[in-house]
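Next up: just one chain, as structure tokens, the form predicted alone.
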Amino acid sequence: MEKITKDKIECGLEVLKRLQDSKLISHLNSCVHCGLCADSCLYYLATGDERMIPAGKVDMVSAIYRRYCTITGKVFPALVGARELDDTNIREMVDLLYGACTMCGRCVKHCSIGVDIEYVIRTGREMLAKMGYVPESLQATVDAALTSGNNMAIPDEDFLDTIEWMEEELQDELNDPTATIPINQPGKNILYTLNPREPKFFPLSISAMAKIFYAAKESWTLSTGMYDVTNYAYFSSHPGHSRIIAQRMYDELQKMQAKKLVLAECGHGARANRWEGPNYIGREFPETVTSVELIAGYIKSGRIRPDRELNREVVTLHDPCNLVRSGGIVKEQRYILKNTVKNFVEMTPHGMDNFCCGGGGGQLAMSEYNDRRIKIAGIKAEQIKKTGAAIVATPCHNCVDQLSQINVTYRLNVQIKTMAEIVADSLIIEHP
């Protein structure tokens, strides 16, 4: 890590000074160190390390705020536990704010007085990002999106080859040579997005969603201009980078003249585009929904006809934190599963109180913390084991990746599937 300089310190402090509003000040000064957040945190539960307690992470940011933004902290820093923004403290901030937090928000739900711990941690991350201290592998993912248009730097030629291949598979499965996966077709009802891991590693989820669109007789398209639903700058917390990526999505929606933006199965992608995106770019997005909401609507309206008998194995559900706890999308995925699988069982806890899988907060992109990430995943592994399920469904590709690694590491012997794959497997297709 490069040594701290006066200019870097000023960049970091600029974030605190700019954010001196009632929200930040309230949350920085409200923690009473009751300890209830400790038992809500994967990192503390898995390691027993008191440094991992969420309240301590809040105090790291708060102590720096007191040192530079309060009279008492400037004059008598030791009296109020103020901290210098120096190399030692920055190193600890990087380790704990990036490397020991999935930004799952579970601690916020369990806080006795409602401190928005996740917001404070994101503020700390923003300070680090402005100073240039984002973990290298996470920043590389952001840079790939900024320079290539998608976080895996997939060339358009490779992307189009994958779509063509999936279209052929779709036509064979449906026995219909007219079935398509449309690309770059303006004026459609829906502009659909993808997580780049789909064309790279999970192409069957693309054909699964295409099958659902086919059954629903939907007017839709993908776009080579911008199809990446993710925004890893939400995790790095660099506002400028977040804004660039969000603006690209908005601009592509305008260019394609689509009526609606449908976000693929990605928890943070849903949050970064639907809820944070308008804040990043300073304007409202056109109608934006997640694919989970869209599919649930198709089933309710009768536009698609699932048969539960086609999915007879026991299925459990992992709730993505950003979709559920931060987005309030809880009932839709359960409605889908209850209409598409024969045997659905819940994890304990689930819904708003679910445990993170351990892959959020950019953890999957930060190879520096792989061992820690896999260790905390033991809690999710135990949850899955107790359900007795053969299939774990989740509406998030980040979660799919993490759950797939958990499956191997903890020898769970389950299948990991997206909601689209579950639904596609249950569909009754009516040909003209």
Given for the second form:
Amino acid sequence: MEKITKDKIECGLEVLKRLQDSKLISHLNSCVHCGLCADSCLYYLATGDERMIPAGKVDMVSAIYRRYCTITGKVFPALVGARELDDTNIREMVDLLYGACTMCGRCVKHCSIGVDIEYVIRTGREMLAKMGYVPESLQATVDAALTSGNNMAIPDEDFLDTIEWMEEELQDELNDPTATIPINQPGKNILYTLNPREPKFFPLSISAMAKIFYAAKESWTLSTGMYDVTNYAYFSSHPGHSRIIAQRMYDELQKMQAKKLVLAECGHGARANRWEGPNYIGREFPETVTSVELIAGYIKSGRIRPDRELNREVVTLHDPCNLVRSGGIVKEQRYILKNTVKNFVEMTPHGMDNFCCGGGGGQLAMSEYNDRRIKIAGIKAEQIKKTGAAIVATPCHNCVDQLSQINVTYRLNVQIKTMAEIVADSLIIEHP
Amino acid sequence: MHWYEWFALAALAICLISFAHHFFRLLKLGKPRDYSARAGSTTRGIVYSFTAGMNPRNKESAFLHLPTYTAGVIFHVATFLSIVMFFLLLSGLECSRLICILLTLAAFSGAAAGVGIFIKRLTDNKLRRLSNPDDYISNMLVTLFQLFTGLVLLNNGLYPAYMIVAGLLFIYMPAGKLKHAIYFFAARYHLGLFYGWRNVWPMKKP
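Since the one above is the form predicted alone, can you give the form predicted in complex with its partner chain too?
Following is the full complex, with the preceding chain placed first.
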């Protein structure tokens, strides 16, 4: 790791000193070190490593705040456990704030005080990002998005080939040569986005969603200009980078003159666009909804007709943290499953209390912490095993990726599916 | 007034001025501006944050750790009552025997809870790792304050010592983590604001 310079220290401290509102100091001054958050964190539960207690991660940031921003910390640093922003502490911050937190927010809900632990950790990540200490693999993913327009650097030609291929599949499945996957068509009702994992690894989820749009007779389009729902700079927490990516989505929406932005199944993508995006660019987005909300709306309004008998296997649901705990979308995915599958069973715990799959917080992109990521996923693997389900549905492609890996590692012998795939399998298509 | 009463009052004044500074700083900085389209009610979110959001049935930090949680609640209630008692004692107002007995019991219960929490912090590896001197000093001062509140109610001869302990506590309060007496409310306000805006709180059952 590159040795810290005075300039870098100033860059990092600026994040703590530049107070735009009272939120940061409220949370930095609230933790009482009760340690009761430990049992809500899957890192601590899976490893037993005391360094990974959420309060300890908060203290990595608040101890620096105390050292440089409070009188007691400046005069008697040892008394209040104030710490210097030096190489040793930065190394530990990188390891704990990037490498030992999925930013799932579970500890926030259970904190005895109400410290927004995840927000403090993002603040710590922002300090590290501004000083240039983002783990290389995560930064590479952000750089790919910044330079190519999508986090997997998929060239437009390859993307268009995949879409064309999926369109043919769709036409074959529906036995309708007019069925399309529209691209770059302005003035549609919906601009739909994708997680780049879809064109790269899971193209069938694109045709599944296209089938749903077909059944709902929806006016929609994809765009080659900006289809990537993800914003990995949300994970690196570099404000400049996250702003560029969010601005790109906003601009594309304006260019395509779509009435609504529909976010593909991606937990952090939903959060980064629906909630953080407007704050990154300092203006409100046009109507933005997740595909989960959209599909639930189609079923409720009768625009699509699912048949539960077409999905007879036992299905359980993995709740993506960002969708549930940070987005309040809890009922919609359950409404969809209750209308599209015959046997739906919940995990324990579920909903707001669900455990992260282990792939959040940018962990899937940080190969440096692969072993740790797979180890903490043991908790999710046990949850899945106990349900006895044959299929795990989840409205998040990052979760799909992580669950697919733990499916192999922990020999779960289940299928991992997106909501769109489950719904598409259950659809009754009415041909004119 | 005796010198120890002046000392306690001066300490209280320092504490209040410092807390007022923190409070008005929070007010001046205000709440964050959110450009995302609001999905829920911030008022309901904030109310939830201070009510059902603190329900022990909703918090693993409470229902998985009932002895510690209970000790924490007793400790905080007794602290509040001890501060009320401080003003009563200073003003020379006398309360009924029954209330005196109840307050004495509350103060001693709080002190016992404080000692329990102190021992846990000292002996539990993960808590010890999290702790700094301020954690121990804060706990110790509040516990002593409660203990002396109980003692002075039983024996008025301890009044000077009680005032000195109270003064030490008031002087120390703004220096360390006891500031959470102010920031706890700010943190819960922000949490309610944040989750209320997004319609996460009030929490929905799946």
